[in-house]
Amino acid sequence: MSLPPFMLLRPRRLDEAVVRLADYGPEAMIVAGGTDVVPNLRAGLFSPRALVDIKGIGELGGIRFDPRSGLELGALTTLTAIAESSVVQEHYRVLAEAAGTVASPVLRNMGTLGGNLCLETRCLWYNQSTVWRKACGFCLKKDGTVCHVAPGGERCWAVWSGDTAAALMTLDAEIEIASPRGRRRMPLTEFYKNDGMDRIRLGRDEILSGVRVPARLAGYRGSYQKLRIRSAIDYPLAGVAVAMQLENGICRDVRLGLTAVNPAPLLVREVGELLRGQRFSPEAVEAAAHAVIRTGKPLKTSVSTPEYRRDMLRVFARRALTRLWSSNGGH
């Protein structure tokens, strides 16, 4: 699977990056660590006419803390500098170890955070060469006319397989996006659109250039929890991210994000509701799985079975709340 024709260009500076993009508009495509990106061109997913390649941009890498204002991620942040980050595994040890697991050393030495948080969604009928595809008569994301996973209906139901941004939803991140018109906020939260097809909120002149979490959220318990078939390389299947505030036993405040089984990340915001005051118990334990299992859709995107997949957020539920909330809690 060779590479399609392109124009590629490297601008130096976020404003030029940014100009370059307006230019050619839905023509082009952004490349940073090319880890999702590349294979996706390899596979002939997109044919872009110019890719404009950001990671010589130097204003858009590092890590900064600060005990009043909080962490700030640059775009171009490798996975592993976060994942190895003594700073992120003392104060939100969630985000460390989301990013610690993605996919391989090699690939988290190349991959960066905002291509992390602008993955292109996952299904098994998308991510294939363009023989099998059409073989399978293409599909609605790509060049077809049905979503063979619910070929009834006129949705695609091509699933989220980041890691970190779940984790970072746990810690009520906000991203920064710079276009041509200066640069904006908003909640990680608001990023995702739940659609399979049209997955975020980023205009094609735009580009994702930080991530900032607030301080108040410093010092929070982390548990990742990853469903995959091998233990490198693989995408989640299904992924558990919960950030918790401990007080005397007393669970203060609980965060819990899912991967992996929707079109989006998303909090179960009700696990909170049903946390929020308690002391640890199974029972309480068992409650919020169940609000998890809720929340989390899984269907055929993938070669591992829904049926299986949801029962794994259970259990990873239970693991991450039990590892961080009973007497023998971890970080």
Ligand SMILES: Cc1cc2nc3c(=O)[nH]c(=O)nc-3n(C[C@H](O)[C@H](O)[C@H](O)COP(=O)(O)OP(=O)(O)OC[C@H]3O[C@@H](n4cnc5c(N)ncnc54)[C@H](O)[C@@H]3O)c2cc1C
Given for the second form:
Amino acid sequence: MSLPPFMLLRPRRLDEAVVRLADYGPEAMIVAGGTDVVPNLRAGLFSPRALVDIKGIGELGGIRFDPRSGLELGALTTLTAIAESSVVQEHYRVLAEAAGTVASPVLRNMGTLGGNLCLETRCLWYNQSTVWRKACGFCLKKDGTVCHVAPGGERCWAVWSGDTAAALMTLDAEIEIASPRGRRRMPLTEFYKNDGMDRIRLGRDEILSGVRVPARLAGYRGSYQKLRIRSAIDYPLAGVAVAMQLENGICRDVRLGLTAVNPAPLLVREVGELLRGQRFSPEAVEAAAHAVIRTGKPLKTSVSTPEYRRDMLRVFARRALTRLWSSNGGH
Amino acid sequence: MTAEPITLRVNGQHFEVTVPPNRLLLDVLREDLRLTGSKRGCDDSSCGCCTVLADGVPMLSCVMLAASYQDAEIATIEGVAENGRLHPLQEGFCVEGGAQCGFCTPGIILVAKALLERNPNPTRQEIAEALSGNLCRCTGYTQIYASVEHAIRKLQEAPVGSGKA
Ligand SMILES: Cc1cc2nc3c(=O)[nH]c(=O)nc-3n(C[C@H](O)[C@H](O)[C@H](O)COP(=O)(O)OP(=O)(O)OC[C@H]3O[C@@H](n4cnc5c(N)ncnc54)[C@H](O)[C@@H]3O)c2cc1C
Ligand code: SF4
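What would you give as the form predicted in complex with this ligand, now that the form predicted on its own is on the page?
And the full complex, kicking off with our chain again.
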């Protein structure tokens, strides 16, 4: 199927790009790697007047690490570059693992970190061709009036289906956002709205320009666990990210993030409260896994059942915590 | 939306085409340039049949807007053989039966070519991982891995461009 008509703008500088976004307002859309935007355009989900291709903006690239200030990642850094980066692998393991599970190797060569953090939410009833959606009845998120997942309500439950956001949340990441008014920063945990229809706190004339991870979290052990239909290609159906600091077997700090089960990626803060200061025990792991399944709320938004996805959250939480906590190597 | 002239570099040659901005590189290659080696295998960018190399990096041409890739050196399967001689990877696919229906083969050869340029001696596991996003419904992959391994051996005996046969 071909794409709907649009104008293509290719700014070379960030200040120029945000002005172009401001010019076109709600009729503009950003495209970076295009691996989410283009399939969605093809499915008739968007009809922008202008696509603003930000790939040519040199200042948005690059990975920089400084032991005092931490890690800085430009929004255009590809997932391949993150997964293969030796500094990310060594200091921020959970992020390298999460980036390395996104889509397929070829898609990771194109997909960018900015695009991964700003993905459109996904649902069985939404990510389909116009013909399919029309035949099954349009839904609230696009062209219709009811939600097929939760028909009684007024909300869309389409799922946050990116991998790196949960991992970056466990690392206290901050994002930088550029607009014609300058730059602002916000913790990644505040970026997501937990609303399938309106997913992120980003103005129409704003671009996510980069991500910062504090030096304090360098060296944390990390693990990312992911459920998908085809393990080489597909979007996550459930995901658990864990970053942990151990000292002589005692858990000094731990953060656990969830993805692909709610309209936003989420941190399960209770896990930290439960486990800090403790030695490994199967009971402690079980208590944490229990907190995880109380937070994750999968619904019938995918081909896999909510029950299975919820069960897998418990399995992943156990598996990641046990692996990181009960071994010396960490991985 | 008006069609605009764009310049693409494909397999070392310059092409000028006049296309609308929503035109995918895959369609320009297949329909405007008549390079039909790159295939459209799915409609959701998940099969890998349309893989091309952009500056040596495997990418899906069904996701690439042609006008956005005017600065890149694009390579398609048509450019893999040199001076009428098959590349050792292509030879491997012939000898080992790596292609059956052939639809996935161009994408797989390009991904394998990029892999061998970065890592001339990959393990079978590394080959499998590199090709994991390229779906093949015929071969069960065993012959594909054997084809790539054939090329690895050939390239070690006589690297491409070394002048040795
Ligand atoms: C078959 C298939 C499987 C996939 N599997 C996965 C998976 O397992 N896990 C996963 O996480 N993703 C998956 N993806 C989605 C995608 O490949 C990645 O998430 C990728 O990182 C998206 O980045 P991109 O640069 O291609 O984004 P784009 O498609 O260019 O953009 C995605 C969204 O982000 C916005 N955007 C992009 N950059 C910025 C920016 N800097 N500032 C503000 N907004 C921006 C765009 O407007 C758009 O809404 C899959 C895609 C396909 C086709
Ligand atoms: S959750 Fe409901 S409204 Fe949202 S995309 Fe799915 S069916 Fe549509």
